[in-house]
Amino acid sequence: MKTALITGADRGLGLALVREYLNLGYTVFAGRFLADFHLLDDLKKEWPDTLHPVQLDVESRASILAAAQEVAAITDHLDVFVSDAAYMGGPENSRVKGEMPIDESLLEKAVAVNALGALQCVEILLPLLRKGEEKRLCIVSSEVSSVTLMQRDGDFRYCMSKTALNVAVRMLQNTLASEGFTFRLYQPGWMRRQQPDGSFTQWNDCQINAADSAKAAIPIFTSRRPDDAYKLELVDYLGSVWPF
């Protein structure tokens, strides 16, 4: 039996990858977070033996630990885990021209959620990530992210958190890849918000759709490679590589 566990499965893009990976035959672990969203539930409905909604809070070490459990009550292996939970980052600040108002509260939640949300979640699942076949660590991370081509003047704390989630991630393939550990980090693009009805809110026609973007991830966050062992990537839905 192959397993995944995703973050942020809610609703966008986790919940679109929830879909995709239990089309491909696997069991899902989908952590779910957002009180008024039950699209989770529907879609259990649709698969009632494979799928299995985990109350998941990436912020609290407790949640984390008692999902864990959950799981392990399940399964005793995870094959595929997938960090896609994610905190934009607040109501933006006003600027004034010459200003640069930090909020440090939502700035420590940020960070908290984006890059130690991930990282702690590997912690305290890499047992039963061991015992999987296929030791795949599946990041979603920001064109943000990259430092070589920051341009932004604002926004400090998703791009500062999001930078920080790409070096945990090379800093857990220095630490796991000798296990056979394999990390795929992706860029999914500027996706429409989904709504707890389900529908979608688009703000730009540069906005694309989640299922879109998860589609694009599967076949990088499935594929193998020679170099595995020590290369790292910022794969964007359409395959290009980033600078971090």
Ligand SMILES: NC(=O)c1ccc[n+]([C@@H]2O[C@H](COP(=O)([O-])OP(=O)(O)OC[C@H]3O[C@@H](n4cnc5c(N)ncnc54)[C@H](OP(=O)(O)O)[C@@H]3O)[C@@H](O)[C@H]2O)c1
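Can you give me the structure for the form predicted in complex with the named molecule, which would complement the form predicted alone we have just seen?
Keep in mind that what follows is only the chain, not its partners or any molecules around it.
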């Protein structure tokens, strides 16, 4: 049995990735975070045996530990980990000379969810991941994690948290590559947000919808490469490589 755990799976890209891995024949543990979203329950009806929604708040160590226990009651291994959960909201108050003073607590929250979340999930799931055959860790980052290409002059909270995420993933690779772990950093493209009823918000700048970005991610997430142990790349939904 091939197994995967995906965080932030209530909607959007996370939910679409759950669907992709189910189609590939995986048993999928889908991290659920939002009380008012029931799209995972609907999907569970289609995949009653292989989809397991698990409560997972990646900001909380206790929640990750509890989720790991829940998973371990069903399987002795995880092949794939996908980090999708992210905190993207909040008021616009993270710029120098902005209209509001920079809110320190929200800077912390962004790093706690977007960078430390993935890091602690990997740490806590390691015993299960070590027993998996694939040892594949896929981390959804963002275009705005790239320091080289950053052209915005506004709020930096979300952007900086994704840059911190990238360096954390590099450090994980520095430790875990020798055990056969391989990594993917993915930039999914600009996607519309999904609503509780499953519909997507209108957004003219949207580049791709979540379902197509998840489809584009699969060959990247599942491929094997001779340079896997040595290289870390940020790759987008078109397959192009972003500088860090």
